[in-house]
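Just the one chain here, laid out as structure tokens, in the form predicted on its own.
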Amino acid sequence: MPGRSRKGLGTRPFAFYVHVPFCVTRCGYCDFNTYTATELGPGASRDSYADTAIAEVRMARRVLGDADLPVETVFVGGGTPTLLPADHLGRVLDAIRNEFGLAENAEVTTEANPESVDEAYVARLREVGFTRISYGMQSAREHVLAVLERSHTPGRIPQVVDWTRKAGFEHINLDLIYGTPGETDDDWRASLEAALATEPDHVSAYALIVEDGTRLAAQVRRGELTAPDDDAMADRYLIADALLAEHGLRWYEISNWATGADAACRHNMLYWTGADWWGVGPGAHSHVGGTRWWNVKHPAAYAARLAEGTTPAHAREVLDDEDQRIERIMLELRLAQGCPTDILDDKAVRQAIDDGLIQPAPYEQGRAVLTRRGRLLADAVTHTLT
């Protein structure tokens, strides 16, 4: 790692996020670095990747050295984490903690599906360290979730949530995606209306993406299903940031609501204000001090290279210090606190205020902070304001 990068080191935040990229079924519109069992092939199991991921665990403490770094947030994300017994997702959070040591209050998140868990399995969690679940809920349609072959049912999430408040978590996050072929404006309220019953402290609601490669795109292309419409998109978008704001979750991320600043998935406000953290598992990435690097993708390659004492990682890049500030400017413009105005083209935040794009107060303070129609053109005004 560069000198430049470890300069600093234990003076930003420090987090972990931990892969796991296990899948009963691939869903047809997913892209991520994910294997059923079929695809895995010999060099890599699920019984042993807990193991395989305390050894790079043990990696990045050599790595980085002496430097304290108290882990403030730890997230598992995949996948499907929850096909690992919850013992084996605790030996990881265990390692992390005797290697790097939690911060108090840290942060420990798993993702979820609804069909993953059950009561016994949920408690569990708990018990090993685990504070915050992010279930993947998606719709409360069954047309709708059927586009996307996802396999649990409706009624699955009301059930799911009311064990994760008996085992005693006191944050939930619920997953929706909106413009998924054949659904409605009255599909996509009932979704948000189902998610809302559950009372959860956090949604995050992410608009379709039609990947290549997937078999969603196969099925746009062939003209089995319509592609999504950018404009029913931006509808959806609104009726959701108003719907939320109605039951009390105000956005403080694009497709982010909580119900208040501790409410707040605080492992992705690391991310989006530059923090260090350090990605385990195939696929992975990490960044510490403006120098990113990522595993190599198929979980065998990945334990090989650890059976073998050598670093899982396949690439890497340093940012210099225009690169640093173009991705500050895409990150926390995202955010409801906005980017400061002293890393910002002052003539196109200007232009960008006449154009109902971003708040003048905020600017007068010196931030930019993206109005509602601003949020639905972010891309651009991100564009421009570099």
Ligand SMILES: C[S@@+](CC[C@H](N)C(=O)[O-])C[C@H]1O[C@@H](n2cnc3c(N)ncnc32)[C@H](O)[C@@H]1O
The other form holds:
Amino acid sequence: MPGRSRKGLGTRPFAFYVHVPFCVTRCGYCDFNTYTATELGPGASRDSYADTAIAEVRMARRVLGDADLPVETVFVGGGTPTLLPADHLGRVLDAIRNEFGLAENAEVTTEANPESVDEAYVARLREVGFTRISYGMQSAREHVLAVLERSHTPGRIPQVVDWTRKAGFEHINLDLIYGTPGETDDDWRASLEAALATEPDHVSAYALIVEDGTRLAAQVRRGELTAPDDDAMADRYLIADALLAEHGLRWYEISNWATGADAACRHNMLYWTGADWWGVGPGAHSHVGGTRWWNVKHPAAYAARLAEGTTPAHAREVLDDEDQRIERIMLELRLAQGCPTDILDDKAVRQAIDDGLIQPAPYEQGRAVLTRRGRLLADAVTHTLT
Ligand SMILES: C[S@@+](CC[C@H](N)C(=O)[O-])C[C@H]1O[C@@H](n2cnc3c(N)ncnc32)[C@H](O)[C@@H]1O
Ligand code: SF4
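The structure above corresponds to the form predicted on its own; please give the structure of the form predicted in complex with the ligand next.
Next comes the full complex, and the chain you just saw is listed first.
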């Protein structure tokens, strides 16, 4: 790692991401780095995965030296982390705790598929130290779940949320997807209402992306399914923003709404505001002080590297000051707190205010904050302001 990136280590918040690359089946729209086989090679089976991830946590400690790096947030994502026993996830968390220490009130999240947990499992997650669960709900409509190839039924969500609350979790996120072929505005409203009925403190709503190489992309290409157009997507976004706000969930990032500042996902906020994080697992990305690297993608190659005691990193890039400025704009402009105006092209910001894309009042305080219309056109606005 370049000296420049090591500088300031410990002065910026530090986080861990742990990738768990297993799923029971692959959903037709998903291109995440995940595998359905239980046995992918030595150190890369579901049974041995926690030990392999722990080996990388220990390597992280050696690479980062003895700087005091209390971990503010841990996020276990996938794939389907909850395919591993809760105790295995707990052991990875223990390794992070032992090597680095957790900050007081650290946020510890795992993603979970609704069908992959039961009451005892969720209770155990709480006991081993998790503080937040993010469920992949996606939709409350059976025909939408069928197109997405999700295996849970809509009724599963209130059930798992109830178990999660009983286990003592205050922080629950539901992930939703809008724009699935065949979904109507009313279907989308029904999904939002079903999510809200369980009173989560956080909702993420993502526009369905038709990723190249997925079964969904093939179905769209063959004309079997029609991807929704941009106007329908914009309408669904506005429906979400209005309905969520009506129920006390305010946007704090373009695709994320929470009941208050303490319900926002602190881990994602650290990503979006330039913190340092170490990503454990095959294909996981890391970022320390302007250096980004990513691990080899296949779990067997990943495990083999760690077994030999060599780094699982595949490649890295060192961002110069201009790259870092552009990256900041791309991430921070998506936030409700906005982006400092002093890193933006001022003439373009004023034009965006005139065009109704940036809010005038925060500009006076030196922040560029998107209007609702600006959020719909965020990529284009970002482009003009850099
Ligand atoms: C990688 S998944 C992990 C969580 C868990 N495996 C699940 O699916 O429930 C994280 C979230 O990414 C979102 N996602 C994945 N692929 C997507 C796509 N092509 N378009 C939009 N959202 C997507 C889904 O909402 C999903 O809940
Ligand atoms: S369960 Fe989640 S990670 Fe696994 S294939 Fe489906 S969307 Fe992707």
